[in-house]
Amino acid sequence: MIYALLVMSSPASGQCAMTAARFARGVLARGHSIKRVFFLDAGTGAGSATAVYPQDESARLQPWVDLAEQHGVELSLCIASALKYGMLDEAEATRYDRRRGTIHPAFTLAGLGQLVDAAASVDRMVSFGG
């Protein structure tokens, strides 16, 4: 089975975010593939490379980050959301003059035809947050 999935909740504000990671290595290690995730609104604080967060905190990056790169899940950020969130890849940031910027390489930014393409393309979409 194919799954998208849909994260709306920022990775700051209890636990959804995370829930949505587990999810996926739950997918994952039961033998189903992960077309991509895509990150909306709030939920696009989750590629955050500049987010700190306290030590007896659980990470909120690394999880998405090992699923991109240990099973080459795709992570989208709504590019309409992350602007307002102040998340720039390298060239929106050159874009807006700002120096650097400010998502992990292992999130792209996107328009919502990757979140409908998810959609049409995909045995079952599953959305955490809103």
The other form holds:
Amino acid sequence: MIYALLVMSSPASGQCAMTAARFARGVLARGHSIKRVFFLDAGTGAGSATAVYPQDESARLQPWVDLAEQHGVELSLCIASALKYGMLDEAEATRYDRRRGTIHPAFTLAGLGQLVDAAASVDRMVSFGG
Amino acid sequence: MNATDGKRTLVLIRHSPYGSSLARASVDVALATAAFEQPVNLLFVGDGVLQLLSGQDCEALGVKNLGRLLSSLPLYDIDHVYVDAEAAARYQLDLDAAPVAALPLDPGAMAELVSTHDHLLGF
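Having gone through the form predicted on its own, I am curious about the other one (the form predicted in complex with its partner chain); can you provide its structure?
Time for the whole complex; same chain goes first.
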């Protein structure tokens, strides 16, 4: 079965965003595939390369990076949300005259069309948070 | 499965209009879905029914007017907007004056509506 995930919760608040990452691993472990993970609203914080979490808490960024690098999962941050939360790639940082980008390269900025495209082509759309 | 299936998406909206950025994001998702010519319907439930208040004035808040955005739904060929009848009654909404025409549903009809869609996006 082909899945897509929609993540709306901030990784800094509650367990929902990390539950999404664990769910994604579970989906792949069962032999299903993931078309895309789309991050919306506060969920875009998942892509932060600059956020610092307490060392004795579980990593927020690495589970997603592993999904992208080991399983080729596409990680898309809603660009309209991402800009508001300070999640910029190098191109947007240049465009808005910010010193540098803030997102990890495993993530890309994308329009809502990428969410629509995912919903149109998958068997299951699972949302986290909201 | 391929991209031409025309999956039916129901956008379920629970957020009041000016209490959360997800209120606008959920409407934006519905508009984007329609703009890409995918079948989409909206269902306002709970506090989300407040998005259907008439005469919303948010100038003092310094944010965009969500009521005005909702009034553009018919331009995007989103024909079906539904509203939780119990919540609308609780908030004494005048649905005749709502920014977009919305059909009130009782709980049974809402469950039926959900079951006729391929995807449920809950906000």
